[in-house]
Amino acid sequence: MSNEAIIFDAVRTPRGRGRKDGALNEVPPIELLATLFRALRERNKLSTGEVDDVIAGCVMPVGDQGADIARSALLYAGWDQSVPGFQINRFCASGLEAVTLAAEKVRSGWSDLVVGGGVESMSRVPMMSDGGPYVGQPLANLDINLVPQGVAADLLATIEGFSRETLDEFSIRSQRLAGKARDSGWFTSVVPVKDRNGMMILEKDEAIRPDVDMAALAKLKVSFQQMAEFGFGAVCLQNWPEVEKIRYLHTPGNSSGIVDGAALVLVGSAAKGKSLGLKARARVVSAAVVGVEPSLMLHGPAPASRQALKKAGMQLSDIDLIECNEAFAAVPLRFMRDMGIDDMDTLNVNGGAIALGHPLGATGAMLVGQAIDELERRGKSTALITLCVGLGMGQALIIERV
């Protein structure tokens, strides 16, 4: 039989604003999660060499970003030299799966106690800085139906027939939960980043905007129709041709926020735990991983949440909370239309990735840490994590509190 992966804690940095003048600029990468492993071993009184192996997801691991940052992060951190690291790239779901490969690892009993998590430093390390298809190999787009997320989103939208009013409608949601949230102190797993003084660079997060409303939404300016001029939007169009036209509807006011930040999640046996006095806060229940047609690309957390449920043997009635990242305002809509949502009360309840941000490798990482804090404050005992994916894919995570 295999071993409960429990999950004893979840720690993550604020967001900060992913520029040149944003909080987090000044900190490397390696800095955040250093600061991350830091707190994980002091809230915990864990002994480091007890842990497997670590795992990070990150986007752009280039520059800053590069060397393996899993492992270089955490020697950066004074932890024991006997515990491995590696990063792992899976767009960006890449921090939920770095926890499902965790879990995964606790499951199978060769592993006993496993980090994962994920860094995206995206002020320092913009996105499009690995290269790839986009830049060098057109064909290889056409053959594959690779096109930016942002067309697929509008694309998304189009088929949907989704109003720009309904989408920075969501827009508004999100920024003022994701503010109600934070001023309240309800993200109990956010860690401050300090200075090598101690000197605070940045305790909350940076980005949110709870004070926005639907006229100044309504002056923002399309973000991605000249890309789809540019040819991905004929792609598109090839791959669906009762589209007559791609309507341009998302704009910086409704898409997820570009940000800097990190997240860790200590995951482990339950055997393990009781021997290191670690608390178990929830445990994993299952998790699925799918593709979809990668030029429309963003539909896949529904497929992904529908794989999760059947494989727990449970029903989405028995979801007490669900984390949609926000990678745009028609992902989660679409989800719940797919899902037969009629109503948000249990769909990210203190926000998301359009006011929090999307700080691409962590994101996943942080939605768990956000839905056990959510979980524990409510009283509530299950959730679900998912998110759409670059290239077409879809990811989902279902935890139950202990």
The other form holds:
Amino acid sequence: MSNEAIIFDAVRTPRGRGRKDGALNEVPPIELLATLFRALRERNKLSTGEVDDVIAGCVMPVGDQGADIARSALLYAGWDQSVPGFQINRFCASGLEAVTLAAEKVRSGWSDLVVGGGVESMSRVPMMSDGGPYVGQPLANLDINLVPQGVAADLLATIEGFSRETLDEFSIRSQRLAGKARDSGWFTSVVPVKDRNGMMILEKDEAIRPDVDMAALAKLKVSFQQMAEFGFGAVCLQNWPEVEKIRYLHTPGNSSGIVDGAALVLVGSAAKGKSLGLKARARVVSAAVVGVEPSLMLHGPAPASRQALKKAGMQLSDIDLIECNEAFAAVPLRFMRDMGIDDMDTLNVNGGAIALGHPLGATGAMLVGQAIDELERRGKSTALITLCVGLGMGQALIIERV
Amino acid sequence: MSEEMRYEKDGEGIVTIIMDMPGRSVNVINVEFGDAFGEMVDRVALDTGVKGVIIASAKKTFVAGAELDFLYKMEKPEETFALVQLMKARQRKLEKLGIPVVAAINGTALGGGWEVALATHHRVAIDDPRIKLGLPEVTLGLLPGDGGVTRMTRMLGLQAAFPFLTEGKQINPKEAKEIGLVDELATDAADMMAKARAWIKANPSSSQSWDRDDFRLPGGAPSSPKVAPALMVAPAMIRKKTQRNYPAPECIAAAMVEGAAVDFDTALRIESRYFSTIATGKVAKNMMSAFWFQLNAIKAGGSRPIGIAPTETKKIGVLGAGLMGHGIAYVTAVSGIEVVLKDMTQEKADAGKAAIAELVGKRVTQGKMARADADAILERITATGEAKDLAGCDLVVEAVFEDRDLKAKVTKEAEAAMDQSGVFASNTSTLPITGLALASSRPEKFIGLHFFSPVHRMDLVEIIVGKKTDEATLAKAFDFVMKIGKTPIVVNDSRGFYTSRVFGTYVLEGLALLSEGQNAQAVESAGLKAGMPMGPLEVGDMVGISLMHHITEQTVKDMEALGQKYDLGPGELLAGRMVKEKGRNGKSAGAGFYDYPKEGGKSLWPETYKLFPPAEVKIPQSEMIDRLLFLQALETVRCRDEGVIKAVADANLGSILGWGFAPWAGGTLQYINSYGLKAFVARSKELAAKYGPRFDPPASLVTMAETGKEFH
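Form predicted alone already given; the form predicted together with the partner chain follows:
Shown next: the complete complex, the earlier chain at its head.
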């Protein structure tokens, strides 16, 4: 392959609790991204005019996140005015799609150096801020078989027969691992967020609760029963006629946390990296994105991953680490079952979004950085990153250290 | 126990916190005030049976503002942040106790004082138009950091709060009542306290609107389509005024808008962060230094001779009723002093007085002056064509044409008629005072009083001490300038004195840039971006290119008479060429570097762009700015070396008030401090190597830089 897409660097902010009292609530999303643009420039002594394009995933691109946040933020960070930028939305995989697009641009040979990443300040621009046709067009709502993600997650868990305990146990694992990784300093792609005086606003991931136990999780009320009972449960049952009833299993404790954060990944050709003195850390091996049944919605990671593996000519056994986004505990559990993964030695080894939180537009890019950090720490080679996506999609990316 | 405040609880459980800082005529916000306030709040919280709290002052004013000394010394953002966060926590505690809290505003409440009032649930103010309420922080380069931005925004809404926060707009209690910043007006102190108590009794539990669940930002949230368009244009409006030289209004806008999008306490924290940036930043230090410490030092008589009793000027004569003359007569009459306005003829004098009548008439129409006051002012002015009417004047100011013979003639004439122990002052802007004093029979009573045009708007008066001028004369001149509400600076006699000499370098450097083939508009833009009120070419036009040229020719002649040679610089050569070859004498002639068409605004004369072949290398704007500002700063240092000006405060304020030298920099010498003396010397040397010896740093400056000194 003449135009390998090389990952030179990946940075992310810590994830702040996505509430009014979360540490990053006071930091506008443009500032979250700008923090990372400055960090990329400084860590890599990057002459920013060398960058051909910037892609930022953002799922609620309105209000503080509107008006092409990618181009806005890079200018705000003082990057060279010659660098364009744009914002994309593939829901929860937006950050991964941004990295994928960056890699594709480089592999096409039409770009030499591209930044992909994303941002979501969920405390400032809450979910649903962007409306959408299923708010304004009832028939579209019906024809698309729209259901909220959480109801879909309960449907998935119901179909798979997961118990509340299974989901909670998985969540405890996520909290423990994430806490350990954070406290051991393994999240080396994290760039602290400071104010303009240089005073610390948030240094480390804020949402992790490493000490939470099964008893505490068991007490939490289920989150999506009401929405299901309003009618979305019926939508699921009409689409999945073999399902008798939906069991309400997901809670705030075994679903991904609502957080604020951003991530950027620097991708380019080997030649460009060499000319700029950038250190090659990994190459993008392959990528895939698929659509699946929209009311079950969240089972896309496995078909996407299979497709990515096929494109790469690899087997699952060739993969050293897997990051499967923990949108809901049922998602990675279903993914394991689909892929025939029996043990969890390689999956989400430093926890996932249940502990760390899921800043929608940024998560995919965060997982790329997290995977590279961990591959380097373990001296391993390959990683598969995959996410479930709203409206029934799945996306995957395979990387290999170089 | 703090002595700053008293805690008085009456039989009905109403606590009055009386602010009464010892050893001061006014209450001010400082660390002691904050600690005392904290103690009071804690005491209210712990006391049982408190039904309500009144915050009142035992001084004539409520709280005058913050004591800037401690703010000026703040250098670490972390410490500044911690301090304001602590002050805010105390206010928050008080306003969240649930019991009613009332501010009894008996007098002016500005800055931190108004912020105290904002942290109460109800404001009762005495209805006295002299009482000023508001947040003037921005005028000193600061940001209202004790909750002012956050509370004003939540009380008024984003758009309505803008002028109060980003421009420091002040209002009186009645105006404040109209927009809801004050809740009740009182006729006097007793009425105020009675109303405060009545409100407490009627409202046994109370909270701030922003602490209630149903709070909505007045006018709409930042994202509202009603507000968003205004918010989009607001930064551009600030920039139009500031050229981005002033971080305070920018950060105030940021704290307002960003604060409006988050919780109240988060908004307060955002405000504290911006406050810390601003308070520890250079521009605030520069502006506090000039507009507070140095201005106060001047007004305290820093440059007035010591040991001379205060003087009073009872009646002045003004010679020449033209623009300067009638302006001087006007401001003097406004201050209550009787004026004899004399010109060659009664008609000319009457015309001068008519111009004054027009000025006061305009103020009356605008509602800024009462008809009776206007009449009284005009009554104080006697227009005359006769020198004998100067009888009894203890000060005469001449403002006739810049002609030595004419000035000599009017000097003699006036001295014969006026009070024999009185002082004669010349408003010359160019002619050395010592020379003019030759015509005087009492040269020790002869002084320069250099007013600026338009006199009623320009705050500065440059007092020029001639060789023979005595200290009593200087003291009288100084007291007179203070009396008419102007700011006096004291300089020694020299060509161009201080202001004209230094400010001339700005114009000349602009002309030098033009002579090098730099784009004319780029030169003007650099001047504006530097923070000067006009580009150098525009200023040159306004002063008059012909006048500048005339002064140069005079200088050459004078130097030749002394057997010295004067080398003309590029700016002086260009001015000569404009006058002699192009016939472009400046604005008053309707033709200079600009065209001045009768209809529409001025625009650069197309030929101005073609006076010189375009330079091969365009000088970056930052370097143009350095040249334009450095030369003025260097010339100021030379003035000090030569004893033309002594006090640093006089030099700084003279530059800002006299010709509008970049206020953000705090004046010509503070600009050097702020740049850093070592860096300034190094940069001067670079500029000298590239552009000539006019940028050579004087030896005194090099020594100061080497020994780590600054201008204070």
